[in-house]
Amino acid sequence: MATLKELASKEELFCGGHRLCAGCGIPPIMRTILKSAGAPVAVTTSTGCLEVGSTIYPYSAWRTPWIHSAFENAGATISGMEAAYTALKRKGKLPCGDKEIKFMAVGGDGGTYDIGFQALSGALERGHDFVYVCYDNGAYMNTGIQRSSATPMGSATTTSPAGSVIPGKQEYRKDLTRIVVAHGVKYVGQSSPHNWKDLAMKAEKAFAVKGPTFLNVISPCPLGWYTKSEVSMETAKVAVDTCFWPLYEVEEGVMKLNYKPKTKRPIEDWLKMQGRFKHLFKGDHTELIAKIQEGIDKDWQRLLDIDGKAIF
């Protein structure tokens, strides 16, 4: 695997000048993953922050072949791209000869956990050769900060507002990484942009596998998390240190935890960093905070119990 200096010296395939917010987690995620691909990459992105912020006509931040998919069909688009390439290569009709090309689909949590899940699940089941990257910022940030199934319990959004009756979203977030693992794909990784080494390693592994692979990456969002731009990487780190967002991978059916905090921090440390949870610390919401902590503790213990073991 490349060192940080070697990684930084590689060509930028996602360049500056885009309109994504200051402090957004998406640009470092895309830069790190594309630099780790090891081959030319053709990309499709579903409607969302990344698509809107990087491809405002007539400009583009992509130095790769790129296709815009609708909100719901990035999985179907990448399936068609990969199938066309495979067919043309088999017939000897590729303009680039036998040059190896990798394929990557990208979506936010709204376009992956929710609207695009059917297309993604179908592409995984069919076994197309591609990497799917989800940048998870925990809501439909591009369209007004509405709740998604990735929104954490207790979070205030425009469709789960915190008020005198209901203190934010009342349900636990969906565990999409676990759902993708259940598809039996060869490689699944969960990572964070604050840990470049972990993200680069997982991206390198994902692109090296023949068949569908999946990367779920937490993506700090100052706009929707109500945080300052300069603390984005710190919020990502604390999400990992509280075990809200564990770093792990499932390779050939074996689960491996990539990081175990020496001292597991309480979830309050992460919640207090973000304005979307500020209502939880006004009045008496100790039971809800305890419930959030209980869910995290349960999921973390489950991962500890299966660490190093074959799970399918």
Given for the second form:
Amino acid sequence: MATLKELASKEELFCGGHRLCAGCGIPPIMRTILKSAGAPVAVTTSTGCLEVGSTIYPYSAWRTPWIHSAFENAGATISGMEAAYTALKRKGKLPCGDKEIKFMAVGGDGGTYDIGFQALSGALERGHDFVYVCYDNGAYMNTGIQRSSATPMGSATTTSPAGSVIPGKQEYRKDLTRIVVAHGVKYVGQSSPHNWKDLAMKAEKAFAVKGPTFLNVISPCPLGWYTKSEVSMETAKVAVDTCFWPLYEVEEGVMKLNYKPKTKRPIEDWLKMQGRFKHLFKGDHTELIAKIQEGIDKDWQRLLDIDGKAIF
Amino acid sequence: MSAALKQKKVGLTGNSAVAYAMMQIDPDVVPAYPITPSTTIIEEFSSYHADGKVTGELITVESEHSAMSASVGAAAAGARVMTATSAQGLALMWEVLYIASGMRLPIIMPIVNRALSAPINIHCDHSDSMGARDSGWIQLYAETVQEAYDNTIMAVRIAEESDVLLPIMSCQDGFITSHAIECLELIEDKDVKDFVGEYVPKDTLLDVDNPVTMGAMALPEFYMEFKRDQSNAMTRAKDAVSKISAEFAETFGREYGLFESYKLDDADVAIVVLSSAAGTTKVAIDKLRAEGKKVGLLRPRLYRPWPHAEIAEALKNVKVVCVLDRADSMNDFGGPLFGDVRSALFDLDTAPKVFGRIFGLGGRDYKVVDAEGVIGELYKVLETGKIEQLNRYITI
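Write the structure block of the form predicted together with the partner chain for the protein whose form predicted alone appears above.
Every component of the complex follows; first up is the chain already shown.
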């Protein structure tokens, strides 16, 4: 595993000059993951912040082969790319000889949990050799903060606004990491960019596996979370310390919690940092907050119960 | 014409013939998803794959949307890519069809024409590929099993022509052609491989030493230039079809043009129709020619790009034309082929009178007697100089 110094000295394959927001979690996630790949990577990105922010023609922030096709098809696009590599390698027709190439598909939570879910599931089942990275900022941020199935309970979005009758999103979020684990792939990791070491380690492991792997990475979004740009990494850290976003991995079917906070902080600590939850602290929403906490406690306990165990 | 290369005569269905052509072409990647009536193409190709008769990758995707998306990914990575579909499958691909053509990826897709839901129906009409007529794909329509086979082979060259680089649909009629056994000549494997040659893409995602960005966002200051380039490529595709069809005729002895003219030279009246219905129409024409009626037929083979000038030239001396559409545009004016033919004839000094009829939807039979009925209508217009009904349904 590379040191921070080694990582920092590696070539930036996702370079500056892109138009993502200050404080956006996506650039540090991309840079850390690309530096951990260990081989050239061909990337596809589904429609979303990363795509729009990095490739406004005639500019590109990518110093590695990159393609955008549509919103819901990153899983299928990468399947085609990987199959082309396999076929052309076998036929001796690769443009760069026998050089090893890795494949990575990237989508936001909208493009992964929702509209791209089928293509992702299909690609995982077929066993293509690729890493799928979801940057989960908890809503359709690119189109203006609409609710996705990754949006946390209680969050105000433009399609689940904090109304006078309905105070934000009323449902628990979809546990996509768990669903991907159920596909039986060899490596699944849930990570956060505030912990570069955890993210780099998981990316390294994911790329080293032959077959499909999945990384779900929380991605702070100053725009949609209503936070200041400079507190993004702190917000991500508190998401982990409250156990809203546990850091764990499932390697060859064995579950491992990578981080257990000494003291599990109450979810209010995280909610209060973000404008998207501010309505919960005006008027009486103690019941809803308790329900949010209850969901987190239940999920965390389930993870503690299976920690260190073979789960499939 | 030089002596055509040796070929063997066999009886095959349209789908078997197309699957056989795919085996001979041996594309690098075939993403595939089953849908009636194109299913047997990919079933048979899967057998060729399982038996080691092809060397590429078969991706059995989870939907047609993913079939076309994987095709885009594979083609952008530099692979020669083929897939096949029908009806709802093509409709589900619709979004990605535009991405394939906009990114100038020469994907080859046999289409087995079938009616679109609702009501659900598995039989032939052209509503599926007509819905994709403006998607930037080249479209060929075959009358017979032989032509479906030959078009599949020629499609590879047309799509990959260096000044074209556009995806192509090679269409045949569902069940009528796809499941009917006809006698055809199969080209030797080696000769097919020689004819289609190697695909040498210019920029690919696998050239990691020269990384490219594909599918970038083009805002108003650039988007239109991309579209103009694409449109110009579509214009050039017409000449590519002529050139490659001529080379095919030279090599294998079967001649195909942009369209087929049947007894059109001295015709007073003519029918324009696509695909297998042309065969039925020819029988009626022969019958009425024997009675002294000057009837002809024009069967477009290339529908996108639309060879409008050539078609106008071919129909300029005809007095009345009926365009038969196996799809309705639901526009209170006429089917898609009707609109294109009528528009192509508009600038002629003495344009023929043109009316349209919608026929054969959802696999409804189109019989010789139906063609005779159309010819009767053509003669009525010829005699009275009046079109009573610009468009209506027949075979109903």
